[in-house]
Amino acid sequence: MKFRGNVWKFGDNIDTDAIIPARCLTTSDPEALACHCMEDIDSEFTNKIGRGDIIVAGENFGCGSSREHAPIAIKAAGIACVVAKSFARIFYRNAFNMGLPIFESADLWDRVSEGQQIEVDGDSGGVVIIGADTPPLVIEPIPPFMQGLLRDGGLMRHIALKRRT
């Protein structure tokens, strides 16, 4: 698990709202839902972004509801994964429910500047690249289990293949 983009930052506490907007839950369509990703925030964000940026976050990202749309709608709209300072439980659950990597780190967001590309190795027990001149940063790593969901595409797929062996 590897992913390299450039970032976008967010401060603390985003919460679901911000992610997708209430208006925007109609539908549980993967792509329709990643047009509104973050739009209240920045409603240029999904124009901006290339397919496996890294969205970088302060403390508590994904407070609010427990909607499954916000972490649907971030990777759907082509992001690889979530580096925050913390999560809402909630959102952590659903993100790894719905397949989207997300890795907790007190000291990223203060060490990167948005647009700025970076590495994210989950692989090697959680490791952030930030350039060749800064020393790689250590990240919380994945339990087994997580990873498996992940590996899987989220817990549906996880329970379909485990039912298959």
Second form
Amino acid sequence: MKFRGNVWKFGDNIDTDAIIPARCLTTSDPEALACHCMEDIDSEFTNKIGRGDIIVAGENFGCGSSREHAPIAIKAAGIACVVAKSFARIFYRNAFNMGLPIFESADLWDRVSEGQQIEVDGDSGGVVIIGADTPPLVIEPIPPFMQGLLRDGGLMRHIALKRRT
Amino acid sequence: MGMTITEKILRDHTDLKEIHPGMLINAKVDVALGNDITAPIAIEEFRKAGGDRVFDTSRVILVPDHFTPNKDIDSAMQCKVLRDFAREQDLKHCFEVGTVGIEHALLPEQGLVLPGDLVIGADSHTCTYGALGAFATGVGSTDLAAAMLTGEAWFKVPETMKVVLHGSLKRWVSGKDLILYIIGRIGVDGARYKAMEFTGEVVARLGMADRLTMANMVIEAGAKNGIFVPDEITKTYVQGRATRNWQLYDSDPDAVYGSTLEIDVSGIEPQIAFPHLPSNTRGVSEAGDIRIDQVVIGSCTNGRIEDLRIAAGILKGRKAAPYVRLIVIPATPQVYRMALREGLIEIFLDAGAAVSTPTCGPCLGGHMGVLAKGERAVSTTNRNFVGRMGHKESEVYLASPAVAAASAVLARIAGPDALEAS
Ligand code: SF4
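Following the display of the form predicted alone, present the structure of the form predicted together with the partner chain.
So here's everything in the complex, that chain up top.
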């Protein structure tokens, strides 16, 4: 699992109201949600980003509510994956359940600047900052069970496949 | 090796003999809960996965509480999804306007969640039920869909942080103040992935309402669940409500804890969480002169009858200050009815309050009290993130019902002591 894209940086404790405000939750349509992704932090966010870009965040990304609308909005906005120092736990499980790849890296945030390009290699467990002469940074390996969820495209497809066999 | 209450409950919902923190397990759930925001996605996922019948019609519970009574056409459509599904599946517990209350106040009150249960809810404040000695945690809609289908959910077994509360509480200091203080101490990720087990002589004296308030907000410290070992207070609360069996668990004396936090509560005064994080707490005497436009008393955190009694005790014979909008929302119809019988509703109306039918409403900036740009609210709810109650340039200050009521009268953030002195 490899991703290459431009970095958009966010700080610590980015909460689910920031990712997708509660006032937008009268719908669960991914496209409609994607338009409001991060809008209370940066109203231009969804206009600026390109498909395949990567969010790099600090500690406790996705804290707050259990709304799956958060990873849905990020995924539908075209973000390929999120690399944070750490994730809030409900966001963590929702991301895998939805099939949004997320990675924990202690160092990336401090090393990378917004707009730089990075390549995240989920298989070997490394991140390379393109054009920088720093050696690849380590990312936490994804537990095999979660890898299975991502491979199957999320929890429900995983269960549907299991029920068929 | 000894086990904590959280570990024992999780183990007894699997086929495993032993479990330990860090293990990924599949566990059976006793109750799977969804609301009008999260259940529509779950129902769609349930169908997409070929779901036909839910695993148990009395254990899948749907509570449309967030945007109800429907605030607009979109929210009406979402609630209709729940209603249609409940009818089709013949669900035993789907609530409708008139009987619906805020889910985390309603389920314990109605005896639908019980000690020893394993509960998942597609709502982050599902952790509230830990007050009863249950394992309860918030999940996403997809987890709910999977549980509706299979009766199971996946978990990483959390390590437990033991929080020991000593000393004695000052006047006006409630469960809300304790949990705000603790979150202020450890931060919004201080208990990330962990179970928080509350114990100590202070806890033994806390009533169920205070325990529910504390367990409700452990998610604000990033915890997976909060839990209180059940005691006589728990039993008294549960008896007469439960319609099925329940089981009391405790922690072994040699249980292994990841960490222990000892707190002497004697010096703690009523707490305020300043914008924009629940961990941004101070004592009310250090709040400074902060003028307010709105006060909200309600929510799954502090909308129970005990909360309304405290607020009414302070508001009796007083009025909300001019230009301060006071909104009181009993969390369930039963709370509403009790408040009516006890004369509390009349006290609120005399104080100039708007009293609403049970709803989440303003707590998440949904309806019934949304803030304009630049406005400030004191609220008994649980989150004060940017834009939580309305405009992104509005501010929410979290506090107890006592502080909220006193603040409404004085038009600034203040505790009941300041009110009595004024
Ligand atoms: S009252 Fe607020 S925190 Fe509680 S369930 Fe409703 S929206 Fe969530």
